[in-house]
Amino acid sequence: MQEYLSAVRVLDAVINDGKSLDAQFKATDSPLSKQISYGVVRDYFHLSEIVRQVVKKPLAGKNAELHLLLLAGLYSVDNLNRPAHASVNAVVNAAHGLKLGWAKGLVNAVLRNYLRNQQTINASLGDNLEARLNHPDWLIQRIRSAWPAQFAAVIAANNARPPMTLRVNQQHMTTQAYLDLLTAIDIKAHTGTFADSALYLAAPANVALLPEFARGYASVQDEASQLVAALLAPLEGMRVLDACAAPGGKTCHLLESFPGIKLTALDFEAARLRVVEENLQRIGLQADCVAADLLTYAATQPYERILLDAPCSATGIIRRHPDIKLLRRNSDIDKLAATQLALLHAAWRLLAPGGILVYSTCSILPTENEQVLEKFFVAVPEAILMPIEASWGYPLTYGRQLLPDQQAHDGFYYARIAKAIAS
């Protein structure tokens, strides 16, 4: 039961609150809270269509908590490892713990209804193109207007459950070297396609259990944002700048393959650089961490190299963070589009003659990536469009755009400009 009364608090919070998921837990929650909670998120537009079919009166204001529990109560009987009516029982009896004594009856109706008849059900969702998909219509009109081939297998991606991917520390030991480790401790593993550091594991493991992690000897990183080191590839020596660090993933990678840059953390918020701070502190690196604003930073001097990724949407993250569905809004790509241009001004002005930047999203849509691009250099035409030559994502006239796969990589956009020395 305890594990229902835990979810419907997080579920309030972000569906009623808009509040990030991940922020919700407490160190009370239950693996099994969390499995609700993500679930319902990720399941939410086709959940709550049932519900609406199912429940003759709209559940809302008084009765919202009502709605939430019968969302998960839907979500267990169609995914946990367990016996139906098990859950059921459950969920009748959280209703109890919700001060919803009055409403176990109804609970109980709904969810053995849905039992009898889910085929029917399911089948008459069809129609919904948001309870058939499980994102909401504006995000699918967009999707499928940039990627309309590939659109079945990137909202595939998007409700699937991500990989845990490793970033192994190459100044402690190889990736082979690391699966070895793995595989003698029987932790099934396979390296990644596309960065040499990566390693996907089979299942999800917890950190304590992975060899040296408390050493650094790997992070938890998803193959698509590893490739950013390569890309910026500084030189021993070079003055480089991570414009928008937290929390710090790229930073610690960058430090890793090229031991002797000068490496300057940015961020906004202070209380984000602490993270970056303390994941710098377990890889046993070091980085001068600066809280400010980009638009405003100024530097003592211009950087050689300059990695900005850019605050986005992250529809190419969606399956580690189902709420953006929820949290977000059409009218939001936009007005991001407009910071990311800012930004990138921002950055370039800090970018030494002879340097280069490397724009990155974690978005797919092309609003704040290749358009964000085009527009800069229409402002910039003395930047100069670097090629990446990759076997990795689709090359666009501006930039290269990896798309979630739903075995492997996130989404990701990376673009790199050029400041030439003036002559």
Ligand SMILES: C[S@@+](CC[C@H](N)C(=O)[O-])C[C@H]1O[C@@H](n2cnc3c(N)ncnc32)[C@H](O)[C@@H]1O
Second form
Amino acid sequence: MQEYLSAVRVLDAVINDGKSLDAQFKATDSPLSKQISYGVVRDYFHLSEIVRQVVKKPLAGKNAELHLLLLAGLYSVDNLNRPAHASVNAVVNAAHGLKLGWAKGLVNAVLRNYLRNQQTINASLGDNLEARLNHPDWLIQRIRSAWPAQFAAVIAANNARPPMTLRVNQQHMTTQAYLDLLTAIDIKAHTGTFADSALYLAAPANVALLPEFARGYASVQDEASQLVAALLAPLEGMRVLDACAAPGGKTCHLLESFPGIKLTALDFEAARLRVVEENLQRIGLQADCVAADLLTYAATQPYERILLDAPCSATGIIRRHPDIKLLRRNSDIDKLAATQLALLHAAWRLLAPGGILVYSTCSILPTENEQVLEKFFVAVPEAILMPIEASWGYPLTYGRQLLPDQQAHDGFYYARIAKAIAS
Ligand SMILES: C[S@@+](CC[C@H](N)C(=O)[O-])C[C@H]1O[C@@H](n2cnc3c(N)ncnc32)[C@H](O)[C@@H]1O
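Return the structure block for the form predicted together with the named molecule; the form predicted on its own was the one displayed.
Okay, now the whole complex, with that chain kicking things off.
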């Protein structure tokens, strides 16, 4: 029952108060309560429609907690590794714990009604696109119009549970050697397809169990993010700016891959920058960490390489952060694109003649990717678009897009821009 009390607290913060899912968990929350919370957020549109059909009256206002408990119950009877009736009993008891004792009969009846008529109820959701695809309508429209041929696969990947992916620190050992270490302790994994340093675990594992994790032999990072460092390809001794660095995944990968560079890790959120410092410390790497706004940052000298991993809608990583489907609004996308363009101009001003800038996002929406680049090239005609020759993703007029793959990498966008020596 405790798992439902925790889950309702977390779901209330996310669904009713618009807070981020990851940030809601306490050390005392069990893995089961996390599974229920993530599951409800992932299946929110589907589960809400079932509640609407079965309860037939709105459960808002003072009944908001009852609504959340029913969502958690419906998720549990279909998805937990225990008999459905055990979940029903635990949810009914939780009603009592939430001071919803008066609703115990209703909770019991709704869940048992669902179990009896599951097939009919699920079949009747077919007409409701949001419920069937488990995405908000605005996002369905945007993904369909951007990626008509890949639409079904993208939706399926977004609704799947993500793999846990590692980046092996090549300064210590090869990816194969680390895979052998994992195999020796019975952790099953396989290598990535596109990034040399990537390993996919067959099942998520506690990082404390991973060989030499505390000494930085491996880090958790999706394969799509691991493709960025090679696109920047800084040379020995170069001044490199990681212009939106926190929490530092790409900062660390750049330093692991190119140990001779002088790297500045910049971010305007001081608390997030501290996470960059912790990551650098764990792995034993060094960077100059600067808490500043890129829009006004004045460097003493220009940089020969700049990575702008811009803030974005995160629509390429929905399976890792399913709350994006609830927290983002359609109106956010144009605002994000305006910010991204302003950040790109700010980064460009800091780039040395002859330098290279990589723009990346974990978005799959053209408004934040190709269209930002298009506007930039109209405003800065002397900028040079550099090709990205790769065996992965979709080549675009501006840049290259990777879409989320159910079994493998996240969705990500990449573009490379050079500044002429004489400009
Ligand atoms: C997508 S995240 C970066 C992820 C990071 N590159 C990594 O691989 O771990 C974007 C970051 O940009 C930062 N940011 C957003 N606007 C900024 C600005 N004007 N100046 C500096 N940092 C900014 C945010 O605080 C956030 O940490």
